[in-house]
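Below, in structure tokens: the form predicted alone, a single chain.
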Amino acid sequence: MSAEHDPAKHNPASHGPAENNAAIWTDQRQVADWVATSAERERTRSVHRQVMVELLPFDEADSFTFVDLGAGTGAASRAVLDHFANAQAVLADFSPQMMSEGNAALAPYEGRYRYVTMDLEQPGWPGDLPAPADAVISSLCVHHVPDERKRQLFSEICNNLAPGGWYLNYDPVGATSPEIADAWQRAGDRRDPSAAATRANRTPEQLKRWENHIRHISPLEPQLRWLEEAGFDAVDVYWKDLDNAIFGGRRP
């Protein structure tokens, strides 16, 4: 667990208002801090992009088209173009900044990628994207949009995925009790020693991008009945560390 995503426990009213997730996203220098720092945490996640790879329902030969929401830079896609290497993958993301590092990471992919421009905040599936999908992912990002968000996006995947097509979420949960989320943080200070001490002494973008984290984090039960009610089958929760987990499930 970085410090970057302790346990959502604290209230970010309490750090003053959070920006809101655009502002955050389209900052060039918030960007630029975050692509400056984000090998150190890639070395944790790509381990868990790979549980996320290796549940997708396709041989390593198949050709097929996946969608990565909230894309960013293409992390998650490219642990899946790295395994399959007949896919195609189209990010979908609202930062031109974002999507621009991107283009660089992926440089090596060229002509198996496209990005696309969408706001997860907004309610709608761009013409832009495959209808049917193949499979859909997402990764640390459906967390920064509100709960009621959540729910209608969850329905527009479903709707958007090809019959027989998986979702899958790669995404911080909340704690439903002050001792879990204790416990959370507990273990992950004794994995990394440094993280209190990173914890107390982020920097002003930082602290800003923290806020921007914590405030729509959801528990997990919720967001397993609302894939549930969005039409979804199998729905469960694949992989499971402290406040990170891989959840989600298969249109019928």
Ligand SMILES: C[S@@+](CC[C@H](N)C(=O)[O-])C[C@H]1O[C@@H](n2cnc3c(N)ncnc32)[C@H](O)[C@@H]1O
Given for the second form:
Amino acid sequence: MSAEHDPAKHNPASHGPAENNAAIWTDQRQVADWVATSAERERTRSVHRQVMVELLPFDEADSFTFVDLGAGTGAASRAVLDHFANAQAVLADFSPQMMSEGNAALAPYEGRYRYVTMDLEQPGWPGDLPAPADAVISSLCVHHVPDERKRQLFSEICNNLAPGGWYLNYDPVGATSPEIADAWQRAGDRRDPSAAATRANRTPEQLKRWENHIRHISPLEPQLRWLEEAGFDAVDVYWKDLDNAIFGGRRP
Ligand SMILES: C[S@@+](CC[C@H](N)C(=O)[O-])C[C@H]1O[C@@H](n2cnc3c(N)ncnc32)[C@H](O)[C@@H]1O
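Since the one above is the form predicted alone, can you give the form predicted in complex with this ligand too?
What follows is the whole complex; the chain from before opens it.
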């Protein structure tokens, strides 16, 4: 398990109040640090992003519009746009700093994407998002909202998908016992021998991001139930590796 993904292991050096999620993602230094370290994280994540792409029910030449919630700099969207040459992306995020970085990263896709400002914690589907969307994806962001809002968001996504449209969520999930958390960490540390040192030596910025990262991570099982309650069928965990999962379903 990566040092970023260990909800059971709070850093004992931290005793301060949790930093506000919005404050972190709109802090230029935090965003610059996140962007500077993203290539390293994408080395392992690009394979997971391909699984999301493979799961989408489109032919390579199909024209469709998808929404990427909490899109950040668009890593998930870029994987979809690369595979489906006629796809259009609508990326939703609440951080002008992340969207600005995203505009640079998405320059080769000019004309195939647009950003929409959206705070995922606020109820409602913004009017400038497609409704219905042909597909909705999210990656590494739904864990930033409280559980009650996750439930509500899953309903809003289902209600704003075209019939037969899919929602896929790539997100860290919580361990349901200390033993499971330990096993995830053990395996993660064997894969990445520098993980323990990284955990022990977080900079103040990284510590704030870490505390923000783990605040609302939830186990998989209730999230699968919330998807079903929201109206999705074909709900499944389509991929999982330690604490990372791709799960979702289809609007009937
Ligand atoms: C870890 S980054 C992931 C970005 C991108 N989805 C990816 O896979 O690389 C989390 C993103 O979620 C966004 N985010 C966090 N909370 C949010 C909220 N309440 N509303 C909208 N976006 C949010 C942040 O601005 C950031 O861009």
